[in-house]
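Single chain ahead, by itself, as structure tokens, in the form predicted on its own.
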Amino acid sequence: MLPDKTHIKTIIIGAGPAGISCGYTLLKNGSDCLIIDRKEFPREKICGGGLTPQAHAFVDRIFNGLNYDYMDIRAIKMFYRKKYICSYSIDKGLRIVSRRDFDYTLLKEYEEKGGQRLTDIITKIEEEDDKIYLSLLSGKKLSCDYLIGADGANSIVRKYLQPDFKRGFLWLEKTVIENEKKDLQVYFDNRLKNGYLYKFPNPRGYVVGYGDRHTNTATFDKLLKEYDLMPDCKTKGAYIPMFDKQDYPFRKNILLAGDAGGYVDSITGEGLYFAFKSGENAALSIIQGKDYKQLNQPLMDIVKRRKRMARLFYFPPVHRLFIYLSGKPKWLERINRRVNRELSN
């Protein structure tokens, strides 16, 4: 619903986890905001849907013990091509959600708190007299003091700040609806550069997907057939900002959160925790009048560290060594401890 006024203190583009986390935090602190998204909800979203222990602890804290459907997964089965290598145990569990349902639950929680939302498409961003003006596809015009880009790797807000930015890696996915519970499986393959193939179970069924530096549908279909994972359903794709340089200007009144800001783990492509936290930080910077980049620095440091780790992890000799050591019980125990630390911190 369009608010009665056409000037809103903060307008957030994107109603995913980053946008909702930002909007919900603003509402809890009595700050005026509006979320605009191009899609009606519930909507499909390309994502494995894995909430790490750090991510689901954040959701519990910010949204006051929100009830949502998920599968509690305690092990990740790892394969090299079709060969089973090992299982990593997850001490605090991964919560695997259907992003269609999870994002809708978050949006309803925001709206029940009095949050305003509009379904429309931003066609133009302009600035004048310390205000930001938005032109919408519907013909409406709105203005704001703060603009939050939480609209994914193909962000129109980031395009405004950095017209020539690179969107990241393309990931492809198929969604399967069925009742049978499945294991969480990850497949590495030397034919995939800086990526992997995955199968994530969720309350609706499961998703199977893949991404790497040179993603294409032909390779995806070939791998699915080879690994006996070929579901008869539509392939969809989305960009994930792995190895993002975050070299856009940090503005006081125009902020980027989630995938729009390149906040993602470059090893796994996981971005839900980073979306939630950067969204909250964007809201806090407005509420407290603090510098967003400074508030976000600890998160940016994690993103940069994971990027360095990813370059090492996917370096072919190191990657082959990782696969080999994962099959050795003593080394598996050591690596597993590190995996649990990274998922929780």
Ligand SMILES: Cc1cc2nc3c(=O)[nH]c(=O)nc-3n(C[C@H](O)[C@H](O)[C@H](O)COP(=O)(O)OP(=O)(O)OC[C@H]3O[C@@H](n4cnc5c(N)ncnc54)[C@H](O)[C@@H]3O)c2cc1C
Contents of the next structure:
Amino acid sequence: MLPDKTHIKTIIIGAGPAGISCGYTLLKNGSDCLIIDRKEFPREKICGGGLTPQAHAFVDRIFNGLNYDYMDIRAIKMFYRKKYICSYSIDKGLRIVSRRDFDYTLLKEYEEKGGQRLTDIITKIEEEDDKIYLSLLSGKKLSCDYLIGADGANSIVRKYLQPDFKRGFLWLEKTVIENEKKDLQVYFDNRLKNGYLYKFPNPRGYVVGYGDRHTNTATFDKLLKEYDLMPDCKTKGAYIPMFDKQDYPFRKNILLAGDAGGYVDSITGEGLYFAFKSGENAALSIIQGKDYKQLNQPLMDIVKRRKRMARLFYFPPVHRLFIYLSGKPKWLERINRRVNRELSN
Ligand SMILES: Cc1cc2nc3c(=O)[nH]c(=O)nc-3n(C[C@H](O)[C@H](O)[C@H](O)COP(=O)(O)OP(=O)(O)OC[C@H]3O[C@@H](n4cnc5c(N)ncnc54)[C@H](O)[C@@H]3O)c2cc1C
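Next up, the form predicted together with the named molecule in place of the form predicted on its own?
First the chain shown before, then all remaining chains and molecules of the complex.
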């Protein structure tokens, strides 16, 4: 429901993890805000749905132990092409969610606490006298003091700040609805450049997906056939801002959070923790009157470090060594410890 007034202190575009985290934090602190999303919820979102230990700890903290449906996964089975290499044990568990249901649960929680939301599409952004004016597809016009771009990898807010930005890597996915419980599997393959193939179980069934520098449907189908993973369902695609340069201007009153701001891990494509955290930081910078870039610096440092690590990790000789050592029990233990550390902080 849209409030009667047409000026709102903060307008957030996007009701995904970044937008909800921002809106919920503003709401808890009594700060006026409105979330606008182009989709009616529940809506489909292409995603593995893997919440790392640091992501689910963050969700527990910010949403006060909110109940949501997930699969508790304690091991990642790793393959090189079809050959099984090893299994990483995840001490604090990965929680795999169906994004359709998870995002809807978060949005309902925000609305039950009194949060305001509107289904509409932003078509135009303009600025005058320190105010931001938004035109919506419905014909409505709204204004705000702060605009949060939490509208994903194709962000219209990012486009406004940086018209020529690149969206990152395309990833393809198939969603399968079934009851049988599955393992979490990751397939590396020397034919993929900076990417991998995965199978993630979730409470509704499972998803299979893949992405790299040159993602295309022909390669996806070929790999699925070769790996006997071919589910007979539709392929959908979405971008992940991997290797994003985050080279847009940081503004005081227009802030980018989540995928819109390029906050993802360039090794795995993980973005949920980064979306939640940057969304919270955007809200805190408004509430506390602090510089967003400064507040976000630790997160940006992690994103940059993971980008450097990704370049090394996917460099073919290093990647081959990593696969080889993962198959050696003594090394596996060390790598497994590192994996747990990276997923937890
Ligand atoms: C194939 C794939 C697999 C992934 N797997 C994982 C994983 O397992 N674990 C993980 O941590 N991350 C994963 N990610 C990344 C993760 O999905 C994103 O990082 C995360 O969704 C970012 O959240 P967000 O809130 O920034 O954006 P989104 O979740 O994309 O939400 C953006 C919202 O903005 C709305 N919107 C967009 N444009 C407009 C507009 N013009 N007007 C109004 N509303 C608009 C959209 O409808 C959407 O609801 C995956 C991504 C892909 C593509």
